[in-house]
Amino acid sequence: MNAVFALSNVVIKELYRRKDFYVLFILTVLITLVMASASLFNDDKIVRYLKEICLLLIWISALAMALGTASRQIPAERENRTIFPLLAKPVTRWHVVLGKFLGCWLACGLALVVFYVFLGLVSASREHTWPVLNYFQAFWLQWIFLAVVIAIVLWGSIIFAAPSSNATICLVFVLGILIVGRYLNQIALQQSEPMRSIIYGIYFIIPHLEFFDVRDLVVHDRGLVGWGACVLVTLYGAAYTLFFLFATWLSFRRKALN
């Protein structure tokens, strides 16, 4: 484990060391600042529209963060030839994905704190309230949510060729079953056989990241998701983190490095 943690600590500084995390931020603040600032017909619940448009930001922003963080980790120690060193010491290729993996998610889950914070003092400077456990669980949702994403991108890292191309595919992957996975089965019922049967499997064996997004309960103030339910997806997000790890493990071990 200490090269694991060794490989997730360079890869923290170096997500730090850039200007993605906060260019991204900066951007966030000044949105959200500029709407707070707006009185819109001096309509006192205005409160929700901002949170409402802070959550989209953030979702946007660690979105980004994952997908562009983790495209390039193996293909930079490949195309910089660092991989070989990096494995002649007493390293696997599973101490690499694992620790590429986990240097990706905490760095992610770092800007996440600082985007929640920054969300939790705009909203209690409006409700004069601070519903702490609610961010609390759209927080750690949206991190589970993000470790399944960086898995995927991770596994695409070593298919696709380019981490532009990676990205690309990954995010058109994700947003689709954001936006429409959640509809195959209703789609599979109005087609006919074979490809009822098809969409059905698609749809039973997709990640349903929708499961991880409780925008609307924190923007609306319906009170927390069950207890029970946050681990039920905790560990349904953990099973497809540990199955994209393991296919991102088979795929980089029978690929040559040259």
Second form
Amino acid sequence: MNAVFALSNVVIKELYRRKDFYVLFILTVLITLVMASASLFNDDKIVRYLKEICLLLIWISALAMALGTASRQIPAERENRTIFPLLAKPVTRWHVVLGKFLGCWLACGLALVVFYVFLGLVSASREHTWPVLNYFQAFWLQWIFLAVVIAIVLWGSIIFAAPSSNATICLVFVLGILIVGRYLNQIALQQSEPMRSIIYGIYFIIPHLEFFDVRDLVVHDRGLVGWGACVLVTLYGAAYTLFFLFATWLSFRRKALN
Amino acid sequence: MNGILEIKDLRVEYPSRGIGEPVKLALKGLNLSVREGEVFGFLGPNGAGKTTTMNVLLGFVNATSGAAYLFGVDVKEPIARQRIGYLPELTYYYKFLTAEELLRFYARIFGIPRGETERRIDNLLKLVELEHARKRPIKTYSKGMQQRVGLAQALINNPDLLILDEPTSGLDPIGRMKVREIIQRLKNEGKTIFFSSHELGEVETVCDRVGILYQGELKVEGRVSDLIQKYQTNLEQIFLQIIGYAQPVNS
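Could you present the same protein in the form predicted together with its partner chain, rather than the form predicted alone shown above?
So here's everything in the complex, that chain up top.
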């Protein structure tokens, strides 16, 4: 595991030495503060809109960060040829995949903590409440969501040649699941065979990323998700993450390095 | 098996890149043995198969047939690389890290304890004369400095065998001299060194034995002094004769 932790440490260092995170965080802060300064429609419940916008920005920023970071990890190792001195050490390709995943996931987790603390401060300044458990659940589930996304992007980075095309394809895939995924069973019912079976098949195969999105509960103060459900969703996300990491390793195992 | 590095009947074929293109045969049954404590110069023109041999030894490329062993362990096993240090031909390091961060990263891979890591980093940066630049990102280094930080990373695990791929390529005379001095010092410390180079004068000075590879086959192998005596000329002329660019002296 030494190699895995060492690699993840390098990924985190790379992320905070690049400017991506700072730019996204400053943008989120600026947009949220501008929205907070406006008193729209003299509505007392304006804080809900504020939270909704802030959460949406957090989701967009975290997704952009995960896609950007994960998509360039392995291609950059191959392109800059840093993979050669690395694999000349007692390091396997599985270590590389795992180290890169862990680094991206931890880095995104650290960024999420900063974003959620900001959200907490903004909402507390207006509502004078601090629903720590709600924010923790929202943070945790989003972090698990990012684990699945990072694993998908890492797999894509072995299959697709350019990091930009990989990031775009993965973004479309993830947004597609988030927007349409939950309705696929209803769409299937309206189809005739064999289309119905195919769409049902897709419905059951894809990772249902919408399970990790509890923004509505946070915005409308609808209370917590049951902790049992939270554990189940975590296990669901972990299973998909492992599956995609294994697929990444299978693809990377026999891949020529140059 | 008595060598630290053993290559047995190694054959490597690269698949054809296009329809109708033949399979490229990079190594045709290579046999080689490097003994403990010796400096072995691996010579050959571009495309002879030197890099392929190194790639097999480091596990980057799988052999079509035959086998290679480091310390008696098949090179396919990652543990075979526990006691080796590798310096690539060009500098392939994380440019956003500083020299000491890079060395700390590689030390962590080998599971070296923290205190020992710091001690080794101090010693290695002194050896490669980079103490003054230890906190600067590698991207700000000159090519010679990058090559020396490469040497330091190859030595972080105190390896018994060093594999150096053209360690002085592209360096200015001062950089070349510094790298050569370090190799000489490592040789005096009893390290086994396997290195490829096009600098035949340098090979003649530093190496105990050489092997000349041409078109995937080892054409000549032996002690430098024996070869010079046998061919009655210097290593450069021997090399040119082997690859068919010069006539034998006695002809």
